[in-house]
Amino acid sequence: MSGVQGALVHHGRSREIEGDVVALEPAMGDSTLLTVRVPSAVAAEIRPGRFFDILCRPDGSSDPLLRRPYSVFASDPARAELQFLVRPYGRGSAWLARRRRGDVLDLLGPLGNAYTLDPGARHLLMVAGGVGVAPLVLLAREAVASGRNVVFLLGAADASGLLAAGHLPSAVEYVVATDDGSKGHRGFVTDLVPDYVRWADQVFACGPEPMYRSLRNGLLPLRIGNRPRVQVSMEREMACGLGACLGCVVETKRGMRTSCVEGPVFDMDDVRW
């Protein structure tokens, strides 16, 4: 595929597309921000929380067999570009992080649902752990553009794993926590949440499941009724992206739900913890 826009192949509610890698930059310690040119119609569909399943293997190889899910960090419909935040956890993500300009990626998406902003919500609290920051950056930009107030909390192991403030709108109040105390609060990002619970109209979170349990335990005694509502993006192995493999099932009060189709965003109170 050339550097323009590739053809779309439709797979029911999703599309398999080719995307050209147009830029790479280091971010958050060992992570990479990967900029990919995609069909402009696809870039225009992106909403905070939706994701793509990316094939992370060389042409002609079947290893690794399964796709890897990546939330969209940024979307620029005018330039027909998306950004993904990639941390090399395993073989697939390490392969993706080593791509170069001009490489072509096989992407399936956009998949899943999105975070929902209540029309009357003016004060938004966002809580991110590590690379869980990706969809919340997109949400923060959308929220600020609509005139809302945003407090953005991010936790990492140390200062090198934090997102540079320049990736967030200047109007965002950005507060960080590190496990070793090298920057910001020493401890977990969820330690910071009680200071903002009564201020927030809505809470949005993305990170590992233990972070959600800690968030829930800290919020429950401080909420008034079920307010503020909390939306979480559940991290699961979403290999097929179509709800067929059942590898990403989340147990909810309404039964078992596939994270790749009926998620990844769920109301915290709806999940069975």
Given for the second form:
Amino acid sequence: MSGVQGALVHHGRSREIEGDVVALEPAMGDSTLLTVRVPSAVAAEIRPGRFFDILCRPDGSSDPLLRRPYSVFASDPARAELQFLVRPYGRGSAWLARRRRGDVLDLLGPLGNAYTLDPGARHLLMVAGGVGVAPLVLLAREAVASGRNVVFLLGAADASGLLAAGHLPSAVEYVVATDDGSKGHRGFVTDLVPDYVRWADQVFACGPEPMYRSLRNGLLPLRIGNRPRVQVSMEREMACGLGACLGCVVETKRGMRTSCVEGPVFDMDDVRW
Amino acid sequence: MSGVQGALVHHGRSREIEGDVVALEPAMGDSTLLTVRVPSAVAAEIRPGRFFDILCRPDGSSDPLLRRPYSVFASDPARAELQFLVRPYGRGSAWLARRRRGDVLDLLGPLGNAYTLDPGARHLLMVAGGVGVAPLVLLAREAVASGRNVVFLLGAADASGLLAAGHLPSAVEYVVATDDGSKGHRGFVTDLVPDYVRWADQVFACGPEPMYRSLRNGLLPLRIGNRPRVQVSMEREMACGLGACLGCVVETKRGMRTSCVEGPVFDMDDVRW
Amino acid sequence: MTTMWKGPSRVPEPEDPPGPDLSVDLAPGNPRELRLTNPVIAASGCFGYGLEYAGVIDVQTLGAFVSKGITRRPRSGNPMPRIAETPAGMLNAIGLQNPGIAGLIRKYPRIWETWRVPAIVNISAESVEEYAEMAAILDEQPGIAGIEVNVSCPNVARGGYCFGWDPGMSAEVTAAVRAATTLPLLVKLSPGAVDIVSVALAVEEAGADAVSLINTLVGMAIDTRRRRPVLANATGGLSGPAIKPVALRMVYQVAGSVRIPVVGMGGISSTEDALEFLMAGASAIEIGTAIFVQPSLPLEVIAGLEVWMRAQGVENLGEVVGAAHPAGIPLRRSHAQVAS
Amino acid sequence: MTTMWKGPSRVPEPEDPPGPDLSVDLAPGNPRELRLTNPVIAASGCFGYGLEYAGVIDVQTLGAFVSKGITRRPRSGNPMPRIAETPAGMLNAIGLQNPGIAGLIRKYPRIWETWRVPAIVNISAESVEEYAEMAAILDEQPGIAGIEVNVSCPNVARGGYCFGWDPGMSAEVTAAVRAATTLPLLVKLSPGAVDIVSVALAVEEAGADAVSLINTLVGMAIDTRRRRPVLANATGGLSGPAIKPVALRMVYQVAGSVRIPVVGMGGISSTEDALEFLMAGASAIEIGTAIFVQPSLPLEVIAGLEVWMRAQGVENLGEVVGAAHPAGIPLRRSHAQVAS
Ligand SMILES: Cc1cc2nc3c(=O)[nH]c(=O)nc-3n(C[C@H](O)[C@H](O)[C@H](O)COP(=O)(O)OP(=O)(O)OC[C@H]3O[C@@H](n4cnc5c(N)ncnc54)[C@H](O)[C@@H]3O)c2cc1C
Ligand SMILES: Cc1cc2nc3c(=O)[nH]c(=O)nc-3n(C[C@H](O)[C@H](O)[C@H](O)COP(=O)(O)OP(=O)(O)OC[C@H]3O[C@@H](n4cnc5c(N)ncnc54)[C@H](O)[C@@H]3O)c2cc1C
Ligand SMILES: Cc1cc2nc3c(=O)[nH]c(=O)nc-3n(C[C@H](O)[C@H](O)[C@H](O)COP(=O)(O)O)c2cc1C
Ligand SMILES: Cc1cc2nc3c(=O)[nH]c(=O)nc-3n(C[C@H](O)[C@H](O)[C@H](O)COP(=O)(O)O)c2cc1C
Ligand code: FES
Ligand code: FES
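Given the form predicted on its own above, I would also like to look at the protein as it appears in the form predicted in complex with another copy of the chain.
Below, the chain from earlier opens the complete complex, with every other chain and molecule after it.
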């Protein structure tokens, strides 16, 4: 490590941090829950929806080249620990899921904006598709801690792909849907949304883009004006994570917006679908 | 794995094999002795000087691209185990030395020719520089087992870079040299050679090319004709390991020869220096 | 289906369901045709003369293989070092070490003649006449299924300007070779051309049965300790996964313009990569550098393509060739027509 | 030593031994000169307008940075997806999303004016006149240390043929920009030219203060599931470690011919890589893609070069520039003369 870099870390400028892997456990089907120890100042900066761009390759290799963004699933500032829920998909996630205790990860972050809770909102509806649970679990914990009511909808292919209820605060009403009906509603998670729209003051969603489209189509006839407000986390492939490359933009009614800095959370009504 | 590849392995044609890492232990300074379990038919094909081309990167990465050749340090056909002595140098060796028990390696081999013992040779002089000990340790073991006398010279930068005597059969006369004089002769290992030239029926060397040059210069005035015969293992960067790319050639008096198939062992007198 | 150039590479087992058709003809306009049982070819310079791999993989199962580049006279090649590793790639400056065309003919055709797999001979030369002369010599030989003309060579008469950079010079070489042989003729394009499409169109016009691309990009590495280029030759040819995006782009562009079959290559290291090239418009693919890393890869890709076709319900590979072009590509006759 | 363009980037501590000289002038023939405290520059399109990284690294320590490519009018860029990862590289087709030159001027010069680090503005255009017009506008602005002219753009008047592929067209752009501004002028060459040396010589002749190279190679990736190119734009620019060997070779060739400073780039990801480019003949280097992977990399390279120079006893970086050329390179005035 060069003195220069050390100095930067000291001045609190660099967001490149090292994280020690302290635990890995299976969670939600074939995904892995990764616990990483980071400087405690970093853990304190976490907000639901923010993410880290993680380097997913060994030292000295340049392939795969780019970092991969992962949402924070849980944050424990006291223990200076973060958790990520990693779904094995391609090269980066497979490498990450194969880490072992004691390995050191290179993380850039926290990055991006966060879901925002309206001060007056009491009833919160959260809609998650698959690994999209990650930021919403953190949000649900915060919301319950501040005395709000949370309904948490999760969709997965089958029962094995669902998150164990123990990861959510017990005050949360947790309702699930599976494609094959092996647990909960048989069908899409968005099918469940209409039941809660009138109840909800705010809606928060995280999942693949087709889920947002059906969420939006289902909501259109039920919403009154633009109420309840809906926030979605837009997944984009990212290069820099810092708003510099313009590779991750989302087309909004206000023009092109970077999803790494001005997102990943957008107001559903602001996005051009 | 495709059926085709399975069939090839079955027909004994492919030399691409999987090896399970069964042990890693520090050896010779900062090097690592890696024990790998391979199909027993493979372990039986080993001869001193032969090598395996090992893939030194995780699945799904293409950097570093090429395999790295490693000489067999020890072979135990009964247990179907091979040992490699890996010196941490660059990207490939660093990755290899970081493996853990239970990891699976992708090896191509055994490749190359081997040192040859002349039937009548009784007195064998082995000259190793650094990690060049690997194939000579195997050779020394075979030679002692067949009742020959072996003097084994090893050079290193300092005492910590020397191989523990326990790796060599006790019948071997083991003489060392260090650059800093911290053990044995202070200076080059090749300084020791003249003492044994008249005694030796055959000389075997493995080390960097400058070592061969000084070996050759030292021997020139002492040899009688081309006696004793000297075999050297020529290190070349390799791409294919199978004689196809012509990237690893050695210029010999008979023309360009591939060091992966027609070598790595060459008669010193055959090489154009 | 027309007859295969040589018998099928694998005798189907009785329990096999009727398999998808992977066969391809790389010289549909040529009466001598170049029918391959599958589109996977071992690339020039990466497979020796076939024999080097015969003890390691089942060479006969390949669609074809291309010999190391041959010259008129024997060459001992460049000084060492000849190779250098680069990020996800490698540089080579072998310098065309080869036994010369006479040396080739003395040894290989009579072996290849007994093989099921088509052998294609890659030729390099320094003048139009030399290319033609070599083609004429090969024309009479047994066991040679086709010629791949490497135009990434310096034209001595034009001060060493590379034949393959210029449509006119490439066409001249093609026409001369065409006149010298009726063998199936692939012209292997150079990625150094400023507009590779115009080179491809020129060699198509001049009589090539197919084009293959890309040859290596010119690159370099420096040894900072010695403060000198790593390669004795200073520059070398860059190959491997690193160049795949450039190769794929060029195949896409060329396949969108020519009507003869296109053979795509450059960094192919998996079935997925092979499919990318087929969808870009290649009728067949060559694998080079990746064979060094995994000798069984070409066989794995053949099997992988078959598995993929079954899974996707693709009966004839021709259905996939050029599929990534939103507006399609000019019809080519490399594959059997799909029954409608 | 002549005065720095802006003050030194780091106030030396009293206990510091006299350090090696990393400074470089990229416009030694220009009275407005372009003096950098060190040769490490953040590349265009990879560093936004500097502000994006100001909260993350100490931007002021850089040798310089180059803005995202600016056009005459604002552009909203290409549809998504705009990036795709490739082996040891990435493709981008951002499509020059930028606020236009007026938008740039409204926001950035007054910020840059307060910065110690030189800001270089990268410009793109579709006609010679447009390039000149933009240069004239920038000429009067404060806070701009130089212009980098991106000639890897289609010339609309010539049917979209890329300016940078042709020595004549590149020289025309250079001459027009030169006439419109006295600002230090870097011309950024395209690797698509068949002979990049002749383009470099032409722009040198036409009045460029320096050349920078290389811009991205044109590449492609295909999504085999959708059977379509990954990028909405089909093709994109390939950057990152994968292209390093090609970039290095071009820098080596260009630096062997021109007398103006050469700024090298393409895949630089470490101090070692930077040294390779310096030894190939670059007087300074730009880092692009690797900043995405490691934002602190440019600072690490600056420190790394200094450490290396101390270890090797190199007092002035000029001693190393071009060192890999066995016969040396034409003398350039980018570095202070070494005391003999
Ligand atoms: C804000 C955000 C939060 C996320 N949170 C999570 C999370 O909590 N848990 C989780 O499992 N996943 C999360 N993801 C997805 C994650 O970042 C990876 O995309 C995913 O793990 C797959 O990557 P891979 O390397 O395994 O697959 P790959 O095989 O590399 O990726 C699949 C495809 O995407 C392409 N690709 C991947 N990354 C890039 C890139 N940066 N630029 C261009 N192309 C690219 C690849 O080329 C390939 O075609 C999140 C993504 C975003 C944007
Ligand atoms: C026959 C033979 C037997 C060997 N036996 C042993 C042994 O028993 N133990 C041991 O520790 N080492 C052995 N080596 C050396 C070993 O193969 C590696 O070269 C060494 O481990 C360094 O590789 P690396 O990846 O760590 O370093 P790198 O940093 O990759 O290599 C150092 C330099 O060599 C270049 N390089 C490495 N491999 C290639 C290649 N294939 N083609 C082109 N350039 C290349 C790199 O680009 C770099 O410049 C042997 C080599 C040969 C030829
Ligand atoms: C070591 C080596 C030698 C090569 N020799 C030749 C040759 O003699 N003739 C030729 O046309 N191409 C030659 N090539 C180029 C390959 O055939 C192929 O076009 C190129 O390597 C790109 O494919 P790849 O990335 O799959 O290797 C050679 C490539 C390598 C790596
Ligand atoms: C996302 C991205 C955007 C770029 N935008 C520009 C640009 O606007 N103008 C330009 O001249 N070069 C642009 N480049 C090219 C880089 O400045 C650089 O020449 C190239 O990426 C090679 O360097 P690298 O491998 O270090 O990235 C861009 C590169 C990337 C990756
Ligand atoms: S990832 Fe670069 S702008 Fe968002
Ligand atoms: S490594 Fe290819 S011929 Fe030896």
